[in-house]
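Taking the form predicted on its own, here's one chain by itself in structure tokens.
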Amino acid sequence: MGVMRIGHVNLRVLDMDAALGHYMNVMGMKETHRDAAGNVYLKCWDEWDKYSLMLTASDRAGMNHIAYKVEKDADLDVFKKRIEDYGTAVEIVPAGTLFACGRALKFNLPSGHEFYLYAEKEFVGKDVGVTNPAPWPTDKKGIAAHWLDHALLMCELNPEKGINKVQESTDFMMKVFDFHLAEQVVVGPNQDIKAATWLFRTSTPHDLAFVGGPVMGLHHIAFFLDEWNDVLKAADIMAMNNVKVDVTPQRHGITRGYTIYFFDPSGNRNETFAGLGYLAQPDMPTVTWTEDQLWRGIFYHTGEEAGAFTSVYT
């Protein structure tokens, strides 16, 4: 029983068309359906899943809902109880009301943000297939990402007020869908405040992170690339396609993944994310970067501050 990996992220976005050219011709996404109201669903090649990103039209960026996925149907019940139990509202939506997806449990974090868990979504397979399947699709467009890989989400963080959002939703993860706590950023006189932490449900670094700001919002979807030379070559179909770049290639010390930021045309920031970091396992110890060393774990390379990084988001 359990939360297996991240389903899909619901986006808002300004220009469909000039969304859909950054997603499909930049990042290499298919699309698989457009519903009646406007709504595009798209993949990528290495997902078997119907869809990972929903794009919405609207006038404003940012965030509608993100959806986890789960191993069975009836861990829907489960969690259920667990949820209400825990003192948050929750109900137990039809099989439709997301697309193409089975019954599922919405609900909103102790951070404000949408959030559904659902079994089931329909299933298209991988564009190489699983039979005697080649390493990559020949027909891949642009970066060709393998699959969306993790979203961080930002946290109303007033300690003064004794706000702090990312502990609640953290808690609320750990205790309720048992993720696991792999990297941490503490800050304060006393270095306990928890202001950015990052969840794991597989044996990745994170499937989840929360990081404090003054308002609730999304910082970033991440989608996975293979190595350090896939990421030099996104940055490269990045270029030829005039991409708002935010941070050039370079390493986390955080989950020590090889990483790009850049946005998509409406202003939501994206990820390109390489490489394994670390394997990460239940039993493995917390990592906690102190507050003098925060940018060193975030951009590794310089250890400096990147601009607007944690300050812009939608």
The other form holds:
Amino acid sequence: MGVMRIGHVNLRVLDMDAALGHYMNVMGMKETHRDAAGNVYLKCWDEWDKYSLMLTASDRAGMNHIAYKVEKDADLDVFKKRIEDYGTAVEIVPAGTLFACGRALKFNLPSGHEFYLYAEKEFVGKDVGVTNPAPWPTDKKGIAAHWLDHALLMCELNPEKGINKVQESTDFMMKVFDFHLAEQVVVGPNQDIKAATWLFRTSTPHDLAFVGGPVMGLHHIAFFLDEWNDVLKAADIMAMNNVKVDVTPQRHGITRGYTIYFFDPSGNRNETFAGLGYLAQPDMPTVTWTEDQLWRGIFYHTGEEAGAFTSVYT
Amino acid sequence: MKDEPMSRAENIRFEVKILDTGEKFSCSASDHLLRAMLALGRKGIPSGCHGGGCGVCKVKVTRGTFTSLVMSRAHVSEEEERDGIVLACRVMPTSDLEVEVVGKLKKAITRPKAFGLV
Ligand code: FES
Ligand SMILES: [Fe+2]
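Complement to the form predicted on its own: the form predicted in complex with the partner chain:
Following is the full complex, with the preceding chain placed first.
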């Protein structure tokens, strides 16, 4: 019973060919389907479900929806009741509404982000198979990320007006879906305003993160790499392909991950994230970062804002 | 970068002047204003995603001609585009240009952060 992991993200792109060049040749994903409306579905080599990224051509960048996978179909009934009991509107959409998925719950987070939960998605299999598999596929392209790892959503935060969608969305994920709070940033005169949170359901420190900003949006989607050397090579590949890098390889204090921030050709931020961080468990004590050490938490080496972390997102 | 010889048209460089700061830099007809500015170590236009998606590099072209790539309608409306308001990361010059910064970062700079992130 319960939410297992991030399932997929539906991104809007300004130029589909440029987007496919990036996600296929640079990130190393493969196209698994293209529908009549022109949406393109992609997966990473180490993923087994049909897709983790759905690209939709649009006149603006950003995210249309995000979806997480639950363990069993019956979980959807339990969660539907819990969402309703929490006072949030929810509908069950029939199988096929999300391409290649079973029935799904559709609702909005308190932050406004459109969210789906589903239990079934068409199985494709890893590129290396399951019988005596090689550790990686020989036809891998570019960075060859393993899987879509997590997403960071920007939520409206305006303490002067009493608006804190980080707090509200965090409460919602924890109370309704049993997410656990790995780390948080607290700000304000009494250090009691949650300005950012990192939440998990898997055994890694985050499957979903919320950060406060002037308006809601998508901060980034992150793809998993094994280790530090892969992060360095990924940055080399980005430079060779003229990818706009936002923040060069370094460590996050929060989650301890090894990271690069960069942008897809429509300006949606991506991350390559490597390392376990640490073993996350439901009984783990929450780590807190204070306002004066906030940037140490985000970019550990400099302890300062790098790139355009707070000002640029889609 | 591939080392193919650049075509003659790509080789032509134009001068771009940022009216807010008086900063000038040269930009080739095949490069966008933001990358040319940063590659030459200049400042003035806020830099973000370089993909026409985030809107921070919004400028008004007050003089000159250019070609442009698709840019997010969330940040530049059709009327604005008709008035020469564009995203600097989507604009390649076809003559010398003068631009004025109108990006949202300009506002962010004038409003100090009071709560760490906002
Ligand atoms: S830098 Fe993001 S739109 Fe130009
Ligand atoms: Fe991340």
